[in-house]
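The form predicted on its own is given below as one chain in structure tokens.
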Amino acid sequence: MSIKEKIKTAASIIHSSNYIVVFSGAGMSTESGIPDFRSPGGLWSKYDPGEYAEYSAFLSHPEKFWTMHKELSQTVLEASPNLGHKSLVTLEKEYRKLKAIITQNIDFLHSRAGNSNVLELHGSGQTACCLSCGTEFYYTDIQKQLDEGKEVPKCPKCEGLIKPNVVLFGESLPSNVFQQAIAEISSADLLIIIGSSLTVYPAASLPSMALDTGARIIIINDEATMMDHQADVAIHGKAGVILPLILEELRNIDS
């Protein structure tokens, strides 16, 4: 099947679906200029995750985490939602078919694009929390301390350690978010997997649940995944290119 035929098939499946859930990974954000952490030139090629992004390491040497975080946060804040993100907003707001986005990304680009029900499996860099008193902070509060030259941001109330609400190595995924994700997939009649290699667990265990509930599956990813052969259609390409083409075909069906 050619890519053009696959796009038509995907549009037809979306047209006949009523409860769509998206599962997105790093490939969704690379088009916005945020490198995949695991790719050459990504964060883990510069910083050993066991030293800079492990929870116990954060507690003992938080300055290492914040050194890495400064580079990551600058990249994230300079990024903008791409055409793939904007296409998902159209599926939610205009077609009212997209009900939830389950994402492995911490860059809050889905929310910035305008999607409303975004379940962030690995947390979000948008907020942070004091580990001592529980006070919540917005990322701009933390950035202010960093801009003032603080090596390690501290809670102004109790001088406790502040940690962004992202899941570090050695931490469990937020159970409430994971359970919500399971519930959304259980309700879906279509799961669209975008920009995920489906190799990072336990998050990658979620898409296979859609097979058990009988949902149809569309995969959009640069490279082949382990679920390609189980999908109704698998399209290899960039979300920012493929999703607008699918929307164009969907409009042709509706006209």
Ligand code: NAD
Second form
Amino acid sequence: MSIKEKIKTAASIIHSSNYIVVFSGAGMSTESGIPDFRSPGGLWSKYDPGEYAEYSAFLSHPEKFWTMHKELSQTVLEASPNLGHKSLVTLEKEYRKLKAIITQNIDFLHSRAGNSNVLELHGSGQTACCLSCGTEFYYTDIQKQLDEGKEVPKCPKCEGLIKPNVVLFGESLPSNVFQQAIAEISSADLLIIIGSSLTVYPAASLPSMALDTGARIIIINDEATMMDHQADVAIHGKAGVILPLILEELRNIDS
Ligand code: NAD
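Switch over from the form predicted on its own to the form predicted together with this ligand, please.
First the chain shown before, then all remaining chains and molecules of the complex.
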């Protein structure tokens, strides 16, 4: 099937669906200038995840984590939602078909774009928490300490170690968010998977659950994924290009 035919097929599947859930990954935000982890030039080509993003490594060498996080956060704060994020707002607000977005991203771009039911499986870099006394902070408050040259920000109340509210390797997902994600998946008649290599578990187990509950699957990803053969349609391309083209087709069906 040509890309054009796949886009038409995706639009017609969306047209006949009523409870759409999106599952998004880092590829959703690369066109906003935030690198993913695994593509060439991605974060893992610069920072070894075992050294920089494991919970135990964070406790023993927090300065390494903060070096990476400071760079990623600066990029995230400067980024804006791209045409892919904006298309998902149209699908929610105009078509009223998109009911939830389950995201692995920590960049809060879906909420900033205007989607309302966003489930952040891996937390959000917008806030941070003291591991000793539990005080919550906005990242922008922590950033002041980093800008003043501190390698590892400390809690102003108790001098405890501060950790952004993002899930590191070796940590559990927030169980309430994961349960809500499962509930949304079981209600979905269509799951659209966007910009995820589907290799990070347990998040990547959710698309298989959608198959088990009979939802149709559309995949939009720059490269092939291991679920392509199980999808109703798998489109290889940029989310910020493909999603607006699908919306254009949807408008043609409706007119
Ligand atoms: P991943 O890096 O494993 O995979 C990203 C996938 O998106 C790749 O298959 C790539 O080909 C594809 N892709 C890249 N640009 C694309 C585009 N413009 N359009 C469509 N597809 C595109 O990412 P993942 O599956 O989300 O898992 C990795 C982990 O990375 C997650 O836990 C997530 O928390 C974390 N992460 C998040 C951000 C962010 O918040 N923006 C950035 C980097 C990593």
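By rigid core we mean the largest C-alpha set that fits within 1.5 Å across both forms. Residue numbers count along the first chain shown, from 1. For clarity, every value in this text was computed on a predicted model and none was experimentally measured.
Hey, does residue 54 budge by 2 Å or more at the Cα between the two forms once the core is superposed?
Yes: residue 54 shifts by at least 2 Å between the two forms.
For residue 89, does the CA position differ by 2 Å or more between the two forms when the superposition is done on the rigid core?
No, its C-alpha moves less than 2 Å.
Given a core-based superposition, decide whether the C-alpha of residue 204 shifts by 2 Å or more between the two forms.
Residue 204: C-alpha displaced by less than 2 Å between the two forms.
Superpose the two forms on the rigid core, then give the C-alpha shift of residue 134 between the two forms in Å.
The shift comes out to 2.4 Å.
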